[in-house]
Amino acid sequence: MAFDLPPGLTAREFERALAAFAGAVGEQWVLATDEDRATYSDHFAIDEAAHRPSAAVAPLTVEEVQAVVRLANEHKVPLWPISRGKNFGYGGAAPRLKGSVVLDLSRMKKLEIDVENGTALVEPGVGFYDLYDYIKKNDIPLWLSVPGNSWGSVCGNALDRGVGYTTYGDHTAQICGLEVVMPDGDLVRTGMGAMTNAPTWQLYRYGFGPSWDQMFVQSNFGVVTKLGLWMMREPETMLGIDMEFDKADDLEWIVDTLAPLRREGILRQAPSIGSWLRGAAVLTTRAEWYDKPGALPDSVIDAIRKKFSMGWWSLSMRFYGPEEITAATAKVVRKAFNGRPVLSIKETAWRQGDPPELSAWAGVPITFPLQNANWHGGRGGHVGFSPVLPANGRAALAQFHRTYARYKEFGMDYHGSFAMGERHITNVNQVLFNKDDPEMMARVDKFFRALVDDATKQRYGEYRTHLDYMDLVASTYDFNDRALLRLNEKVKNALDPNGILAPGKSGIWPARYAGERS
């Protein structure tokens, strides 16, 4: 298989440059055959050879990271930090610039736990099955919060602003102190971390001046060697109130009903506005219902939904802490929905001694969300379209509309949720697709970038994006003639000259590679 050089070498200097590499790191861990940058290239993508990388080198130190960087500097090698590469439906393990080196940090997985603050401290290798085993085996009476699909990275997770289904939810919010590798070499720990042996380095977030945390997520200033983070602990009880509702324009109401609760903090989880294929597609296969091209016509929807028992939105609100907080907070919560057209309720609820529930909303890991990536059958895979809007019914209501309208145009089934933050609603979407299919295929980039244009002409932006569109987003944070974007290649020429760390990401390409924007 022919591959693309990093941009600027010959095949001379790459090969003196994994030599410099093989000799930080070992040789085996050094990969570049075809096979190893197949591995490392999006799978999802609507083409794979976009994104290809021409090697990958794997670290098992920070001194290791440290002295690749360095020696990518000397080469002039571009370099595409991961922690797992499991973020699929965004770009998976592959880079934004093709030929760049990938950087994978799966071999470090040290982690420590603070059990009387609550508090992790993890390596980018640590996965949320790996914290999750280490707490179980230790006894440790702290519960995590896991994405959708938990077999990615803790630390690449909260770097990439992922979210979960306890109250400690908003995975990058719970973020405090950080070990970093500038792009030069150089460590730095933030917060506290900047005092040697602080005590206090996951504990308080800010240190003394500037805080830099957050410089470091979704951004290519620095590889994050080790995370802070805030844990929950075990609570004494959990209920739960999951209801289905009928219509799809419920969802001006539903929203209505939440945002105030969400506001004042008596729900203090992000519960999520499901719409029915969110959970049809880990439970069947269009082919099982309908083998005809373009979106399902409603007679197939209504009978899917009448099949598993489930509305056209679905909402699960969970309520953690003592009792008496949460029958208390359930109580509210119940009268905030008295006399709607609800079609179903059910409530649970755990207690301390209880067998463990095996679910997200109890910090258990889970990857079977990932099988709607088998709803077209083929090579299924999807990617996704996130805009954040306000907290407020007609808003969200007009955005499904929109959206939902554009599904049908481009012959796509519409899978989307709202999730309800203090203030805003993100409004995921996935776009499913199988990849064996090149007429679906063809559709697909038309269909993102008349979402983008749709959410753009509202002043919605996305929060995240796959690689191909992080381009296309960033230019929409337009204020200012894209200010914000010229700060932060500011920033990202001034750190990093060479321009060596993830060029691209997020939109933000340093001066060496400038042509390389779409």
Given for the second form:
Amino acid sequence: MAFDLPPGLTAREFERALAAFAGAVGEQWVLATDEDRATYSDHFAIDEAAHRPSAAVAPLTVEEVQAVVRLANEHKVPLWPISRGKNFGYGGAAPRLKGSVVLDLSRMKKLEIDVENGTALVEPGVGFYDLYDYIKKNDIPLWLSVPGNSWGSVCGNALDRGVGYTTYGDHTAQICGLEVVMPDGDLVRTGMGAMTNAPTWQLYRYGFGPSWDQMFVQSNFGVVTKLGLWMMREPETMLGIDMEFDKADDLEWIVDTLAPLRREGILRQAPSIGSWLRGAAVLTTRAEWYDKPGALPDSVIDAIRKKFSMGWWSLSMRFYGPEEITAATAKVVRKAFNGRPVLSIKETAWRQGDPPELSAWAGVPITFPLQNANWHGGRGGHVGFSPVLPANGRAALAQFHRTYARYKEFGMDYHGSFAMGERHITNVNQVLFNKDDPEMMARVDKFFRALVDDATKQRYGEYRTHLDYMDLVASTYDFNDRALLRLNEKVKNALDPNGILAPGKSGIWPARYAGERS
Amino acid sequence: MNRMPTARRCALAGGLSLCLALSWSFAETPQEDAGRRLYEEKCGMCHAAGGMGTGLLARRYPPGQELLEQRSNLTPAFIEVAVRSGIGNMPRISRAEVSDEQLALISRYLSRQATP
Ligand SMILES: Cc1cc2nc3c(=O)[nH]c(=O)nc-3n(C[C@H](O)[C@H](O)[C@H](O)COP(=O)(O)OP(=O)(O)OC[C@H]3O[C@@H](n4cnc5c(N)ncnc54)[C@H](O)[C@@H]3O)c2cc1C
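Coords for the form predicted together with its partner chain, given the form predicted on its own:
Full complex below, order starting with the chain above.
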């Protein structure tokens, strides 16, 4: 079958590049059949062909990564690094630039844990399940923080600013020290790792002089081959409060109640206020309730909520630590909600010695939330629209109304959540769709662009986005004629003159591929 | 051999006892043992109790049959197509994640009860 070559390469040059890669990693680990190209495509994408790679190369060691990067420079082949490539909703394993070669690091699975200090040093292939199993097998009293789809990689998730549900849920913030293969093949360690064999690499983030860890997050400036991460000690207790709320407009006071608790550090975990469909899309399918197109009417929403005893919004909070602290925190939080029309309140408790609570709040890897892709039946999928808002009830409610109106206008079912940061909200909206429904699929792109446009008017930018919208979102960061993008591209061109690393990631295009910007 | 109740094998509460029961319930050939271990490692996150695959298959199959290890109608050819081409909401799995040799062992293990 015909396929897209890396831009500018002839078929013969491409073959030569693959042969060179095979010399570095072994023939078996250069994957270039039609089937291979399909396995690295984004099964959620609106148009899979737009991001189909030409091949994948799967090195096992840092030295092999360096060799592949050097060969990519020599042969002018763009590489797209992935850790485990399960970035569903944002592009999966697929590259921004079609015809790129996926640099699949999933075979690199070394991991070290410093139990006393509560840190891990992981290679990119270490999945959340790998880390969890390792900890259980070795009886290590540490907890993970996992995303709602835990099939992916500890490193890849943190590098895309992924989030989890414990107090360590801001995964990028837990990074402490990286090892990076630079676009020219050089090997750098950041922070204290810049000193050979420093025992403090995973203990002190900044090192001496400028600190570079964040430079490799959501960027295309290097290939991370080791990532240091702080982990939570198994707490003595995990107490919790789950709440349901009846009315969509309750959002305003829920946010205003939580915001000071977060800001003052009383709530140390980022609770997420989720709309009813977040729960329902995992438990049931649309066809069981309604067979007409267009957004679900309120009567159907009410029936679904009733069946599963759900509020319009749900909220779960968890407190970690000695019971003297967690019980007191629970008391303070309950008091903050006193007198508010909460539909239902449930308290939860886990204490050391209890059987593990198998949930993301306890850092146990899960995949069941992926069931939501089946909401419409057929081969489902979604894209995430995730603007960052101020932690303010009025602003959150206004953004919700704007977004909900757009969902209705485009005949889509609203699936939103508001994750409370210390001073901001990450407003993750999933656009659930059915890839077997061409009429619906034709609406998705226009819908998404309308959402971005609405948010931009309010001066809200997204924290993360799908491959299709990286240029669009980058263009909304527009201060001083997009000075940040210009800076990123200056750095990009200086570090990567051949533009071989992830061209187009986060809207950052090297000069060589500048014409590919959408 | 590691028979711990890891997250892969039992993705949710309630899965725990079922998983343990499953993994002790039959005598295995060495190949089946290798296939089972690979199945748990590579597929368990979605196909153990509580995983995404199990949850979705439960919508289409009678109780018990949502767990692939309990099925008697899985053939190697079907499994191999499902894994490489994807099926329903299951994405395609690359050869770097599950090599052809590993897939053959997994398929053999899952089709061990197939009625010819
Ligand atoms: C139902 C559902 C729920 C989800 N819930 C969550 C959630 O709660 N929280 C969350 O964060 N996400 C969530 N996701 C999104 C996504 O599935 C996860 O973030 C997942 O962990 C990402 O896949 P991965 O870890 O394999 O990362 P990868 O796909 O390997 O990496 C992500 C990106 O980071 C870059 N990258 C990766 N590795 C490297 C490297 N070594 N060097 C340089 N760059 C690199 C690449 O650009 C890559 O595309 C959810 C998705 C779905 C479908």
